[in-house]
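One chain comes next, on its own, written out as structure tokens in the form predicted alone.
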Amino acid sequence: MEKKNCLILALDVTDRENALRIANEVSEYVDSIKVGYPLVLGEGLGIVKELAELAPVIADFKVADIPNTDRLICEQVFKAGADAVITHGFTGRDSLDSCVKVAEEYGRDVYVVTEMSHPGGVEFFRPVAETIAQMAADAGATGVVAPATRPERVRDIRKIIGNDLHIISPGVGAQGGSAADVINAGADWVIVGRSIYNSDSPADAAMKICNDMKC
């Protein structure tokens, strides 16, 4: 993923028409589009290929299973046209290795969740986030996911992974995170959803975030 605007759109809508409209409107401001279960369950995996014509797609499936199942999921994701997949790390190194291996075969990327952005994300992730971050680095993942709602945690995780891995950071806007603050803390990209796709003008909302970051 090429860094231009440091902005990833979290396209958590459920219908194809709306998704493509929003993606078209913001395509000049976003470096990637993140899709998850709401849209894929609503419209099928084929929506990934359509969106990939507008911007690189990150499949946010938070893959978390045994190695063979993870391999099968990642294969389907990359065959569908996604440039990257988001996985969990708590299932262990062998499961993560399976995802990284498939990504390498397809020339794609893997991002590993270290700590989630909602308040409950600290309950179980906080004690293991640094360990997961180190495992992601050791496994050769592309990067990690760290919370924009807690910039200090982004800073902590950056110290662990160094500059070899990217950090993508959700929680800006509706969850209260500041795009500028988390970029200054060490994130490479911020992930923004509702503040953009629920706006009367998604393009204007995306442009404002880009301007605020001065990436």
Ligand code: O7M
Given for the second form:
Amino acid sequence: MEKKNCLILALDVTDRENALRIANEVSEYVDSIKVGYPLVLGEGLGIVKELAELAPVIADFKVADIPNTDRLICEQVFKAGADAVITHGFTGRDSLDSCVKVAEEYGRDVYVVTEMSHPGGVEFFRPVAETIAQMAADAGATGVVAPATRPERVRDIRKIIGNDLHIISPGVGAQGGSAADVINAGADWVIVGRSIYNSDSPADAAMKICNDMKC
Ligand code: O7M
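Alright, leaving the form predicted alone aside, put up the form predicted together with the ligand.
Every chain and every other molecule in the complex is listed next, the one we just looked at coming first.
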């Protein structure tokens, strides 16, 4: 993903019309559009191709299965036109290797979740987040997902992965995180959903976040 605005839109709406309207309005401010279960379950995987005409699509399926199932999921995601996939890491190295291998075959990217941004994200992830980050680096993933709600954790994870991997960071706005703070802590991109798609003017909301970050 090319870094221009350091902003990824989390497009968690459930209908095609709204999704395309919002994506069109904000496309000049975002480097990528993250699509997950809400929209794909609402409208089908075909929405990925439509959105990919506006911006590269990150498929957020938080893939977390045995290597063979992970491979099948990633193949479907990339065939549908996604530029990147998001996987969990707690399923282990063999599962992650399977996703990275498919991504390499298709020339696409893989991001691995380390510690999640919501309050419950510390319960199980906290003790293993650094180990997952190291595994993501060892496995040749493109980057990791780390919480904008805890910039100090983004700093910790940056120390583990160095500068070769990217950090994409959700939790800005609706979850209380600050875009500028987490970029200063070492994130490459922020992922923002509700603060943009629930705004009366998604374009203005996206522009304001970009201006705040000065990335
Ligand atoms: O800005 P929001 O809170 O409306 O949306 C944040 C998006 O980021 C939403 O799509 C979440 O599913 C996602 N997300 C988190 O909020 N926290 C995480 O720890 C991880 C993700 C995510 O994208 O994981 C890949």
